[in-house]
Structures are given as structure tokens and as C-alpha cells.
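So this first bit is one chain, no partners, the form predicted alone, shown in C-alpha cells.
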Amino acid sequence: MSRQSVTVIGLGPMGRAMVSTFLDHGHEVTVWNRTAGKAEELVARGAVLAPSVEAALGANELIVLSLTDYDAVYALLEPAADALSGKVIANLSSDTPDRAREAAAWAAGHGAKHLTGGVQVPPPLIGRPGSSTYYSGPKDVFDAHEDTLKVLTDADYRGEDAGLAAMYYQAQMTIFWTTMLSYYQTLALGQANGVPAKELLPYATMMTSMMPHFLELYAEHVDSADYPGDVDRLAMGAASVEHVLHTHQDAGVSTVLPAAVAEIFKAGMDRGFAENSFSSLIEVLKRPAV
């Protein structure tokens, strides 16, 4: 079966993993990177190194971008904009939903079609079962290239709005970064009390394993905008986070993170949510005080 040829621009760890996966599945791949030396191993495996961005764009209809952010996208593509007409840009670079919408409009202005992508896994998991990428943009464009894109990861199409894939990706990153920071905060507290990370690990794992129940319950609260205090009350939560804050203060570790949490709880109390579930804090986060 003939496989679609593809261009990949950007050969950081993610870009190299994508090119390698395409090659493993029999796709012809043209590559370009500002530092050409990063392509040597891939060229040895059969990739074609384009001499310029224009040549890379001209080689194939489907262009996969794996760059740091959209500033890098514009820096590379704007000087070569004349070569964009008729191309499909699968932009797997990270940025904000609004910037994704702007990029889609910019691409359309140059005769190209834009698919926003948000890769949900790190480079070592590209091409592995269970990996996935959010996509949004024109449905017909996604459908036409879905089989090729699914060589890299499963494809989770989120809709026509170019910003939606970026929103889902940044939402996922919000959970990841804040969860990992809370874990590091816990480990710092443990170390300050002579408890190594490996001893705290099973208890941290136990706590995270309980989270799906709470996520499901509080999603219902948020979607209904009803925050009953039958299971928990914000007043009790506010007292608890004050105890957390003081525990970290007493241990002499950073209190930046627990202090921020306590401030959000205080804002909820000030809004009159004391007898509501702490899910009512969504109202604070949606409409923070000026």
C-alpha cells in the first residue's frame, strides 16, 4: 500500500521521534531543521534533508511542525510564505488557543489549511500504543490525513475550532504541572521531617488513586452550577489548607504553593461559600476579584 509522504520541520526530541516513527512505517519523509546536524541519523535511515524551508514545504502536501511555540513557527514560515499555498500544516507546536486561531487564519491567508495539534505524550511514547494527540480544525482536512497522523499517535479530534486542541492540551498541562508541583511540595515537607521520597511515594500514589472519584463528583457540581455542602463544606476545607500552610511554614520549606491555595480558599469564603462544597471555588477561578 502506498503511504503518504510527509515533511517534518523541527528536529528536537519530539520531531526526531516523529520522523523515526514515520520511517518505521514506510513513509517517505523530508526534514528541515535550523541545525542541520540533527538530521544526520535520520538521513542515514532514509529521510531527505531539504536545503531550505521553501524546499521542505515544496516536497509534500502534509507539513508537520514540531517547534517550541508559534513564534518559532512564524519565524520559519513567514519568509517562506509563498510556498504555503495548497499545503496542510499539522502544527504540533505548543501555544495558546487564541494563538492557534490566529495561526489558522494566517495560514488560510496564504492558501494553506491548518490543523492544530496537542501531543499528549513525551517523545519516547510516539508511535506506542495508548498515545494520543488532540486535533482541531477543518474536519475534512483532518479526515483526509487522519491515517497518516495516526502513525504517530492515536488522534482525538476535538472540533472545527482551531483553538480547541490547544485548549485541551493546555488544560492537560495545567493538571500535570500543578500535580507535580504538589508532589514536590510534599517531598520537600517529607525531607524537612527526615522522611525520604521513597517512603512517601506509596502514600502519594494512594492519594492520586482516589482522585477519579472526586473528579467525577465535582464535574457534576460544576456543570450544574450547584455546589451542595452535603459531602464537604468550604469552611472545613479552608481550615484544612491553613493547617497545610502552617505545617510547611513550621518545616521551613517554601510556602509559595500552599499560600496560593489558601488565598483561593479565602476568596471563596469572602464570596460567602462557607457552607457550600469547595467545588464552589470554580466561581472564584472563573471570576477572580479585581
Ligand code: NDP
Contents of the next structure:
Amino acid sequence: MSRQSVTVIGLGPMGRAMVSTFLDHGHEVTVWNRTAGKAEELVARGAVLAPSVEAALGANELIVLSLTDYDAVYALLEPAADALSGKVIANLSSDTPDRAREAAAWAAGHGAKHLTGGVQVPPPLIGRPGSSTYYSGPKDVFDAHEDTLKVLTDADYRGEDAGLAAMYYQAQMTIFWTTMLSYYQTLALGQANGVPAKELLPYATMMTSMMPHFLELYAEHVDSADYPGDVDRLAMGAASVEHVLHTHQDAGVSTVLPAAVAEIFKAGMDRGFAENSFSSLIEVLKRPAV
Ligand code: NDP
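Next block, the form predicted in complex with this ligand, ref. the form predicted alone:
The next block holds the full complex; its first chain is the one shown before.
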């Protein structure tokens, strides 16, 4: 069976992993990157380096973009917009849902179809089982290119709205960045008390492994807008986060993160949620200005 040839624009660590995986699976790949030197190894393996963005667009119907953000997308594609007609852009660059919607409309204005993508895994996991990418955009366009895109990762189609894949991706990254930052905060506290990261690691792992239970329970609260205080009361949580804040203050480490957490709990108390579960904080997050 002949495999679909593809263009990849953007050869950061992610783009390079993608090209490499396409080559491993026997796809012909045309590449372009602002810093041409990053294509060297891939060209040695059989990729074709296009002399210009226009030539890269002209080489194939399916164009995979792996750029830092949508500013980079426009910086590259705007001057080459005449070459976009008839192309399918699988835009796997990170940015906001609104910018993805804007880009889909912009691409349509130039006769191209746009699939938004949000890659859920780091470069070493591209091409590995269990990895996945969110996609959204026209279903028929996704269906037509699903097999080729699945060479990179599984494809999790989230719907027609161009913004959806970006929303899911940014939702996931919200959890990633805040969780990792809370981990570093904990390690800073440990170090201030003479406890190295390796000593805290099993306890941090134990706490994060309990999270699926909490996520499931509180998803029910949030979807039903019912926050029973039968297991936990916000008033208890508000006292606890003050203890956390003061522990970090006393250790002389940054209090920016624990103070932000305490502030959100306080806003919940001010709204009269003391006897509800701390899942009632969703009301503060949804309508911060009330
Ligand atoms: P990088 O930021 O390292 O590289 C992205 C590419 O964007 C490079 O080819 C770079 O070109 C190009 N670029 C940036 N700005 C411009 C510009 N103004 N004009 C032209 N080209 C530009 O990103 P990654 O490869 O790590 O990731 C690519 C995308 O995948 C990002 O949106 C990222 O958020 C997402 N992603 C990354 C993950 C990761 O772990 N790396 C995980 C999941 C998603 P040049 O080489 O010339 O600098």
C-alpha cells in the first residue's frame, strides 16, 4: 500500500520526532525550517528539504505544522498564502482556542482546510503506543487524514469547533503546570528543612496517586452544582491552606503559590460556602468578580 506523502514545517524537538516517525513508517516527507541546519539528520535519512515555504506547501496536500505558537504560523504562512489553496493544514502548534478558530477562518479564506491539534506527549513518545493528540475541525477532513496522522500518535477527535482541540490541550496543560509547580514548591520546602527531593519523592508519588479518586468524586459535585460538605468542609480546607501558607513562610521559601491558593479559599468563605465541600470553589473560579 502506498503511504501518503506529507510536509512537516517546524523542526524543533517535536517536529524532528514527527518527521523521524513518518520516515520510519515509509512516508515520503518534505520539510522546511527557519533554521535549515536542523534538517540535516532528517535529510540524511531521506527527508527532502524544500528550498522555501512555498515549495514545502506545494509538495503535498497534507501540511503538518509544529511551531512554537500561532505567531510563528502566521510569520511563515502569511508571505506564502498564495500556495495554501487546496491544502490541509494539521496545525499541531500550541496556542489558545480563540487563536485556533481565527487561524481556521484565515486558512479557509485562502482556500485551505485547518485541523487543530494538541499533542499530549513529549517528543520521545511520538510514534509510541499509548500516546495521543487532540484534534478538532471538519470531520470529513479529519477522516481523510486520520490514518496518516495516527502514525504520529493516536488521534482523539474532539469535534468540529476548531477551538476544541486547543481547549482540551490547554486544560491538560493547566493541570500539568500547576501540579509540577506544586511539586517544586514542596521540594523547596523539603530542601529548606534539609530533606532532599529523593526523600520526598515517594510521598509526592503517593499523594498524586490518590488523585483519580478525588477527581472522580468532585466531577460529580461540579456537574450537579451540588457541593455537600459531608466528607470535607470548606472551613476546614481554609484553615488547612493557611497552615500550608505559614509553613512555607516560616521556611523562608516563596509563598506566591500557597498565598494564591489561600486567597481562592478565602473568596469561597466570603461567599458563604464554609459548610460546603471545597468543590464549591468552582463557583469562585467560574465567577471570580461576584
Ligand atoms: P520549539 O519551540 O522548540 O520549536 C518550534 C519550531 O518553531 C522551530 O522549528 C522554530 O524554528 C519555529 N519557530 C518559532 N518561532 C518562529 C518564527 N517566528 N518564525 C519561524 N519559525 C519559528 O517547539 P517544539 O518543537 O518543542 O514543539 C512544537 C510545538 O509542539 C509547540 O507548539 C509545543 O507547545 C508543542 N508541544 C511540545 C511538546 C514538547 O515536549 N516539546 C509537548 C507537546 C506539545 P527554529 O528552529 O528556526 O527556531
